[in-house]
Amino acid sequence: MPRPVAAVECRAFGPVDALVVAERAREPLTAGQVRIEVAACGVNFVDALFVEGRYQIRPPLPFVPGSEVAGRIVEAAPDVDGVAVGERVFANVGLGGYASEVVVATEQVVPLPEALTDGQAATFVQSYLTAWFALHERARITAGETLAVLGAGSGVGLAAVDVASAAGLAVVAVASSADKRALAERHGAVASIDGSMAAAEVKDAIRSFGAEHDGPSGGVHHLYDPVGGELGETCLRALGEDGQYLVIGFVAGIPRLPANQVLLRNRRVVGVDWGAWSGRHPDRNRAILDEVVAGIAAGDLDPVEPVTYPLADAARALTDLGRRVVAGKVALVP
């Protein structure tokens, strides 16, 4: 008799500590699908928004959070080509990743490069594709430019540091602890700034970095902001002539960007919504994924190894991530 699947269930929208681990029947395979035994599943800030009912999409209850998984194919439908039983793969499943196994369509599966551990593979897609889309597709970065990354100790921030550094930008990392700043510097930042300082002090430090590294008059070329709040609003002023403010997220609240500061120095505000864009442009998104994977295989990109928690500790993992007490990425291990 097939063993049941262990999965983290959200049975009602609300605090993440209401999540429960339940046993579910194995999902049958249909044409074009494979079954993956999950070795690690990525934990992202957006997962908590789904659970709390604060995301723009509310899935039917009960549901299993989590979108990124890595593991090994243990079963494939007879018509499946391109991947095989026993192969290590990663996949973006949309929802349902917090589980000991998942069933997905073959086109969602990507063979796992030897350079990636299971933990890295389960946690790089959302962060790295957001960073690549933001920097290459939206900002059109050029080697030799300057970039400040807020929240640089987070998974999203570290990915931006890594992608930008590989593209030849001079990157300054803003993070709230010495450990996070050191991690960002190991991933390519040429300097770091203490994000726990007053926002005005951080802004001034970014401006100084721009002046020291051939930034445009008055600051840096680009500001990558997954933080928002007062810090994001203030650091808009650290952009130099024709500088770009990249809106990534709002973990500290939605900033009130002063229009006069956008006007001054001809600054630009650029929205980055990789998730929605990827759904509308799957072929272009797959091309970005292939570029990122090739960069990892070549050693140009180096996703951080995540902090891991048991599947049963999903609520604690989400809480720690939300409180920003973890440096880098987080994964659950079934």
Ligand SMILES: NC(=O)c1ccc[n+]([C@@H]2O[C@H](COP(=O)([O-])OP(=O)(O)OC[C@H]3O[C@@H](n4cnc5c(N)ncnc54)[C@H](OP(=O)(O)O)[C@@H]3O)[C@@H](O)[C@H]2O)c1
The other form holds:
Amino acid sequence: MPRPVAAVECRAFGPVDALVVAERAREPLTAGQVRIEVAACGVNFVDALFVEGRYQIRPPLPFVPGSEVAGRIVEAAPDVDGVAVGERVFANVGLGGYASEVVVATEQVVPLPEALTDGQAATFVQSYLTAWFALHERARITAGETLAVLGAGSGVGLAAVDVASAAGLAVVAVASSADKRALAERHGAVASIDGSMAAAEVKDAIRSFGAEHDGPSGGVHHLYDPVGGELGETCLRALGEDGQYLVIGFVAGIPRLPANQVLLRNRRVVGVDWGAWSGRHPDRNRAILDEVVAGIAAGDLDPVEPVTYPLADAARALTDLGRRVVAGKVALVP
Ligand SMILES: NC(=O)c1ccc[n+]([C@@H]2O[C@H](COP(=O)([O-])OP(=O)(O)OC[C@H]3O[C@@H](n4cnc5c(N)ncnc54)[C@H](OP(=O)(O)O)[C@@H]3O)[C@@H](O)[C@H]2O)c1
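Alternative state: the form predicted together with this ligand, after the form predicted on its own:
Complete assembly follows, chain above in first position.
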């Protein structure tokens, strides 16, 4: 007898505390699909936005949050080839990942390299592909440049530290706690700044870093900003001549970037919308994924091993992420 499927359901938009763990009937497979027994599911900041009804897309209720899973294929439709029952894989599922099993199309499934644990595989895709797309495709970074990363102790920020350091940039990590700063330094940041200081002090410290590491006149070459708010607004001023501000996310609010500060020093503001871009360009996105996986296999990139919570504690995991107490990534384990 197959075990019943456990899934975390969002039945109404609102606080994450209202999430419910429910037993669901097994979904039958249709052509081209496989069933994955989930070993770990990544938890991302955006999952809470979905549950609270604050994301651009509001899925029909009830829905199961979670976009990234890793596990083992336990069943495949008769027409499936290229992947086999028993194989370790990871998949980007859109929604539905907070569950003990998922049913996905074979095209979504990627064999899991030996170099990755289940926890790493369930938590690196969104953060590393966002960072790679932002830095290589949008910013076109070059070895020897300087980069400041806000929110550098977790999620997309920590991935940016790793990707940019591997590409030969001098990276300064901005994070609010000593353990987050230490984690960012272990992932290649050459220096770190206490993000809990006043925003103007953080800006001055980034400028000093630029001056000490061959940054352009007046600051650093690039600022990677998943935080926004007052910190992002202020740190725009730490960009040197021709510097680029990468718009990644708004966990502290949408920044109001003053146009005069963009004009000064010929700065640029660069939008990064990896999610929509990856949907429109699946082949190019797959090429990035392959580059990231090759970088991990070669030891150039090192996705963090996540902090894990039981599936039943999904609300606590999301709450801890929102309270900024977790260094690195978070995964649910069914
Ligand atoms: N543009 C894209 O394509 C793309 C792709 C993926 C994610 N995102 C966005 O990127 C943002 C970050 O996602 P993530 O998964 O990296 O999140 P995360 O793991 O929760 O990290 C966010 C970090 O922001 C910092 N922070 C500063 N002020 C905060 C506040 N008021 N509330 C919460 N955190 C605050 C925290 O670091 P400190 O404690 O060190 O300050 C925290 O570690 C989200 O807005 C997400 O939607 C964008």
